[in-house]
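One chain comes next, on its own, written out as C-alpha cells in the form predicted on its own.
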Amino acid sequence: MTPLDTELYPDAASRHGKTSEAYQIARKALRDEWISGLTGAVLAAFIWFHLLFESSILFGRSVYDRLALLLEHPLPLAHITLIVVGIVFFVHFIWASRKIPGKLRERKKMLELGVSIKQAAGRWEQDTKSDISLRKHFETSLWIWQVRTGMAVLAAGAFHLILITWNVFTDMGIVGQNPGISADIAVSRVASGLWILYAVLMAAVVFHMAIGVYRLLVKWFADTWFVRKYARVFYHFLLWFFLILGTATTIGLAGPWEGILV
C-alpha cells in the first residue's frame, strides 16, 4: 500500500495506489478486455477474408482454385493462418467465457431476461413475480446474443478448425489427394450433407462478428468522434452484409449457385 503522511492519520495508506488490492483488479479486468477485444478483432478481420474468399465459388471452381493457389504458394499463408487463426481462436473463448454465466442458476437468470426483453412494450412492463425488470435494450439483447451464438461457434467452429487442419497437412487417407485447399474438396465436404452443419456455423459466426465488432466500437470509441449511431449502422451493414454473401456461398459450395455470376 502506498503511505499517506498526513497529521491526523500517518500511518494511513492509500486504497487507489499502484500496489493496492483495487487497483490490481482494476490493472487485470482491463488486462482480459484487451486481450478478449484484440483477439476478437483479428478473429473479425479473418472472417471478412475468409466469407470473401469462400464467395469466389460464385465464379466457378476455376477462381476458387486459382485464390486457393495464392494462399499457399509461394509461402503457406493457408498453413500459417490456420495455426495463428486456431491459436487466436481459443485464447479469445478462454478470455471471453469470462462473460458467460457459469452456474446453472445464472444461465436459467439469463434467459429469463432475454424472454423478458422480447416480451418487453415500450413501457415496464414484465411479470411481477420476476426479480428482472427492464425493457427492451439494444445492448443487453445484443450480449444475451452474443452469449448464445459463442457458445454455437465454439462448438462447430472448433469441428471445422480440426477439419480444415486435417485437410491442409494431409491427403485425410485418400489416395490420390493431395493436402490443401482446393474447390473440389471444399464442394464435395459441403454438398455430402454437412451444409447444415456449415449454415448453422456461418450464421452464427457471422452474428456474434457483427455484435463483437459493435461492441467494441461502443466500448472504446462511442461518444468521441465515432458516435454510437455510426457503430449501429456498421453493426447492420456487417451483418446483412455478410449473411446474404455467407448465405449465398453456402449454397453455392453445397452446389446449386456454384458458378452462378459467370
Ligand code: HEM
Second form
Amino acid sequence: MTPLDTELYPDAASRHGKTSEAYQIARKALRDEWISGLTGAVLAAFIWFHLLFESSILFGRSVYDRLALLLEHPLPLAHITLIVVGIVFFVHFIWASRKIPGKLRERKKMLELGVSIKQAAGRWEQDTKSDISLRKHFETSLWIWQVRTGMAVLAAGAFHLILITWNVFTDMGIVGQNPGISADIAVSRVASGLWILYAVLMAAVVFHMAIGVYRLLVKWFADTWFVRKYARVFYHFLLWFFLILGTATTIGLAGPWEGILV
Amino acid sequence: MRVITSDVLVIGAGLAGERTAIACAKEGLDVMILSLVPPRRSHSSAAQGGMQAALANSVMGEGDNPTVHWLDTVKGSDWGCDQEVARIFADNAPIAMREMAHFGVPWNRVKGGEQQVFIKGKKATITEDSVNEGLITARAFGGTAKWRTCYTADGTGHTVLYTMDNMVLQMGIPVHDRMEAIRLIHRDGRCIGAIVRSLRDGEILAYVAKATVIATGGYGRIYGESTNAIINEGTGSWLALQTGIVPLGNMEAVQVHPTGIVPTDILVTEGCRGDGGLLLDVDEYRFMPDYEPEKMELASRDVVSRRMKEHMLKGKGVKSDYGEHLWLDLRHLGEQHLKTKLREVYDICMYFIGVNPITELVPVRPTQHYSMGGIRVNKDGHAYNLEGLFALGEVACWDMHGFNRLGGNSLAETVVAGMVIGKEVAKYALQTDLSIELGLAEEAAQMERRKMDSLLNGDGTENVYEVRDEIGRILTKYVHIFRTGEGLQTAVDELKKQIERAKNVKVRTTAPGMNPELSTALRIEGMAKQAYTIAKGALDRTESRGAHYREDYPARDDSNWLNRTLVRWPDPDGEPVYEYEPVGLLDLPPGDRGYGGGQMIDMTKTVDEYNEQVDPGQTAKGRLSPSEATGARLPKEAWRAELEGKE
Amino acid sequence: MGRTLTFKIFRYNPTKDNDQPHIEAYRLEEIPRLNVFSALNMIREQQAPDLMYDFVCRAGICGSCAMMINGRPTLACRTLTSDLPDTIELFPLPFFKLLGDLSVDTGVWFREMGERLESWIHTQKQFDPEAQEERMDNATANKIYESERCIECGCCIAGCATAQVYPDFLGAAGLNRIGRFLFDPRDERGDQEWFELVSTDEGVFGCLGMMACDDVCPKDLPLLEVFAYIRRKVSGMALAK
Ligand SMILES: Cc1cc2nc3c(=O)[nH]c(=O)nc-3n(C[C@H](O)[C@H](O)[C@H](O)COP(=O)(O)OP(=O)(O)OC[C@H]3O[C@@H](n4cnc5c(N)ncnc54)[C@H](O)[C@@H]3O)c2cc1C
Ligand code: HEM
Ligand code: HEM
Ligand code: SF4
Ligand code: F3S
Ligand code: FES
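Taking the form predicted on its own as the starting point, write out the structure of the form predicted in complex with the named molecule.
Whole complex next, starting from this chain.
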C-alpha cells in the first residue's frame, strides 16, 4: 500500500510575517478587547468601593465626613481618583461602544433580538402582526440592557463627574468651606431634587456593572471548574446587594434614612 | 441541460465515497462528489460503536493479528464471503486506522495500569501494559476473538467522517450536495456518468466522467422499520439494477438487530444487554431463558432477534400505536450506571420516546440494520459487466461480509475499500479518455423527464407514500428474521403488485423546486423492484446461512448453496434474472462457526475442485478481469499457524 | 393525550413565482411518544405533500433537522410534542439561506467556515504506513473529542444575536472548531498563525458573551469554556512576543 501523502505544511514563518497586515489587525483587536474589558473591570471595582463609601451616610454625617477626610488627607486621593476615573470612564466609553451596532438597521435588529432570538429575521422577515409568541433569551436581553444602561450612565455619570470635579477642585463659592467632599454638601445637593438623577444613575450603573462583571467572568474565566452557573450566582449577588445598598444610600442622602444605622 | 465534467464522479459523500475521492484527487485527478445531503450528515456519522482493526495494543487484544481478524470475518460471514477480499480488508485495516489517526481522528488511547471494565456483564479489572500507553486502544464487540474495535467514545462514525471531510476540504474537492443521481449514462458496456436531479430546485443535470463510483450506502429504508437514516432508500443500488446489465449480489442477506427502540427504530446498543438488561414480554415476563437456557439475552444477534420474533408471534408482544414490541428492562442497573456507562442510551430514551429507563421499561423490537448485499464488484471494486463503473461501501457487494457482517467491520470496510479501490479507480481514470456523448446524456435525461411528466400529469391514482409503506410492511412481515417458503411466496406475489402500483403513482404536488413528493415518487420503482429481488432471492435460496434463516430449510447447505446470488433486471417490464457464482477462492474450508449451533450439509466437491471453477465461474457472470490474478493477495493457509498455535 | 395539536408552519417556496412567506396551520391528533419528526411526516403525507424540511438520521446525531420550535432553535427529531403546548410554531432557522419552508442551507455555510479556518490538521509529517501510530495521551484525545462532537446543526448560529448582525462572525461553532484544533498536538500551526486567525472581530472577539449558543446547543458542548480558553491562549500568544 503506497501511503497517501498529505500536503506538506510550510513553516508558519514563511506564510506569515510580523509586519503582515493580518497580524496588525489581530494585535489591534486584542488590544481593543483588553482595553474595554480592563477599563470596565476597573470601573466596576471603583463603583463597589464608591457605593460602599457612600453608604456610610447611613451611619450619620460624621462617619461620612470622617471617611471623606481620610480619602483627602494626607494624600489627595480623591483628586487623583477623580482624574484617573474620569479618564478611564472616557476610555471605556469610547472602546466599549465600538461593539454597539452602529448602523441603525443593525441596532434595530439587535434590539429586536433582545426581545426574541426568533425575531432575528435573518433572511426572512417576521410579520409583526402575526400572533407568534416570543421567547426571551435571558443573557441576550442582558446585553441589550447593558448597552441601554451604559447610555444612561454616560449621560448621568458625566454630569455627576463634572459636578464632583467642580466640587472637589473649587470651593463652590461657599465661603469658609474647604474644597472637598462633605456630608452637608452631598445631602443638600441630593435632597434638593437631584435625587431623581442619582437614583437613575445608581440603578443604571449597578445593572451595568453586574452584567458586565458576569460577562467578563464568563468570557475570560469559564472552565471545567468555573462554570457559568457560579458567575450567574455572583451576578445576582452583585445586582441585588448593590441595588439595595444604593437605594438605601440614596434615601439616606435625600434625608429620611440618614444615620438610620446608628 | 447543464453538463458538468470531471475525471472521476463519486456518487455518495459518506466514508466510502470521500475516501475514494481523496485517493483519486491525490493522483492529480479532477474529482466531483455528489450527495443527497451535506457530506457530514451522511449516515456514516451515525455509527457509534467503532471500527475493527488488528492493532493489538490493548491487553485484551494481545496476540491479535490480521489473520485472526480474517478468521473471525470468514466465520462471521458463514463462509459466504470472498476470502481473498476479506484478507485484503484485514491486512489493510490497521494501516487505515493509523492513517485516520494521522489525518486527525482523536481515537481513544491506551491508558496504562489497572482499568475497571465489564466483561460479559460482570465487573472485572484488567491491567494495561504501560509500554503501550498512548497507542490506539480497542473495545470488545460481538463475534470477535479479541478486543479489536477502535473507537472514539460513542461517536466513532462521527469523528472519522468529520476528519475525512476535513481532508476533502483540504484537497479542495468540490461536493455538490442535495444532488441525487437518478440514472447512469452508459452504452456498450461503458459507463460515462450519471443524470442527476437537484434537490434544491429540481433541475436536471448531466455529470460526465471517465470513472463513476457509487458509494451510496445501504437500502435499509425499503424495510420502513430500520435503524438506518431516512435517506437510505436504495437509490444507489437502483442505479445499477436499472441498467439491466449490472448484477446485485446477495440481496437476500439482510441483517436484523435485536434492539431498535419503538417507534423511532433508533438503535440502542448491545451493551444494554451486555451490562445486564433483560427482555420482557407483555406480561413483563422474562422469556429468553425459556428459549435459550444457556446464553439467555446474550445469545448472538440473529438468535436473539429470532427468539423475540417467535415470542411475539405467539401473541406475547405489547401492542401499541406503532405496532407490536417487547420491553427492555434496564431499571435494576440503577441510575448511576445508566447515567454514566449507558449515557447515550439514557439520552436516546429520554429525548426520543420520553421514557426514563431508570424507572420505566424501554420498548424495543428487532429492526432491519444492515445490507450485506449490493452492487456486485470484483476485488478492484469494478462493477460486473459495466466498465468505468465502480462501487464500494455498504452499497457494494465487494463481499467481505458474506451472509452476516460483524459489528465494527462495515465502518472499517468503507475506509479500507476507499484506500484500495480508490487507487484502482484512479488507475482506471488515468488511462481512459473522457467521452462526452451529449446525445447519450440527453437521451437518458429524456427518459427521466418522461417519467416525471407521467408522475405529475399522468392519470395514475396511487399515493406514493401508501405504496412505500406497503412495501416496507411486506418486507418486515415476510422477509425478516424468519423466512418460510410460504411467507416468501406471499411476499413475492404481494411485491409484484406493488411494482404495478408503483407505475401508477400520481404526484399531487405540482409546486416547482425540491418537490419532496416527486422525489419519493421517482425512487419508488427502485424500492419496489429491489424489495422484490430481496424476497425472490430469499425464496429461491433453500438453505439457512448467516442472517438468511429459512425455517423450512434450517441447515447450511454447502453442497448446493456455497455460492453468491446475482440478480439483474434486463427487461424493465419483465422478471429479474437470477444467477449464481462461486463465492471466491476457499482458503479456510467451510466448517462450524463456533456459535449459533445449527446443522450443516457438507460440500460434495473438494476445496480444490471448488477453487478451480471460481475464475471461470465468475468471469462467465460478467466479472471484469481484476488488476491482479485471483488469489494473489490470499496467503495460503496462513490461518493454520494461528489455529495450531492455539492447540 | 387526546390533544389536538395545531402546527403553525412557516411556508415559502422561493422557486415558485409570486410566493409570499406566510404561516399555515395544520391540525393533528396527538398520539403517545409523538415527536416533531413523525408529526411533520404525517402532515406531509396527509395534508401538505409539498412541505419541505430536512431529516437524515432522525436520531439527534446528524444535525440536519434544526429549526425554530416555539421560538427556540433546536433539533426537531428529538423534540417530543408532549413537551410542547397545544400550538406548536415551526420556523426555519434564521441566518442561513432559506431553501424552502423549514429547509435551510447549513451545509454550505459550514463548508465555507471550515475552509476559512482551514479546518484540518496542518502537519509537516508524512504518513508512514509501516510505522506505529504516533502516541497521544488519552486525556488529550478526550478533550479533542469534546469539541469534535459538534454536529454542525447551526442552532448556536441561529440563536446568537451577534451572528445575525455580523454575517462574517465565525459563530460559536466556528470558535469551537478552532478550539478543537488548538487542543490537538498534531496540528503544527504556530502561535502567530493562530493569532491572526482567531484574534479578530470575526473570530473570538466577535463574541460578546450572549451565551445563547451555550443554552441551545443540543450536544451540550462546553462552548463557553472553549471560548475562554481561546481568549486566554490568544492573550498569552501576544504576551509571549
Ligand atoms: C445505527 C447504526 C449504527 C452503526 N454502527 C456501526 C458501527 O458501530 N460499526 C460499524 O462498523 N458499522 C456500523 N454501522 C454500519 C455503517 O455505519 C455503514 O455501513 C457505513 O457507514 C456505510 O458507509 P457508506 O460510506 O457506504 O455510506 P453512507 O455513509 O450511508 O453514505 C452514503 C452517501 O451517499 C449519498 N447518496 C445516496 N444516494 C445517493 C444518490 N442517489 N445520489 C447522490 N448521492 C447519494 C448520501 O447522501 C451519502 O452521502 C452502523 C449502522 C447503523 C444504521
Ligand atoms: C460612559 C458610559 C458607559 C458606556 C456607554 C458603557 C458601555 C458599555 C458597553 C457597550 C459594554 C459592552 C462591551 C462589550 O460587550 O464588549 C460595556 C461593558 C462593560 N462596562 Fe461599560 N459603559 C459605560 C460605563 C461603565 C461604568 C461606569 C462601569 C462600571 C461600573 C462599566 C463597566 C463595564 C464592564 C465591567 C463591562 C464588561 C466589559 C466586557 O464585557 O468586556 N461601564 N460597557
Ligand atoms: C472619583 C470620582 C467620583 C467622586 C469623587 C464621586 C463622589 C460622589 C459623591 C460625593 C457622591 C454623593 C452625592 C453628591 O455629593 O453629589 C456621589 C454619589 C454617587 N456617585 Fe459618585 N463620584 C465619583 C465618580 C462616580 C462615577 C464614575 C459614577 C458612576 C458612573 C458615580 C456614581 C455615583 C452614584 C450612583 C451616586 C449616588 C449614590 C447613591 O445614591 O447611592 N460616581 N459620588
Ligand atoms: S456547537 Fe452545538 S449548536 Fe452549534 S452547530 Fe455545533 S452542535 Fe450545533
Ligand atoms: S451566543 Fe454569540 S455572542 Fe458569543 S457566547 Fe455565544 S457566540
Ligand atoms: S435528523 Fe439528524 S439530528 Fe435530527
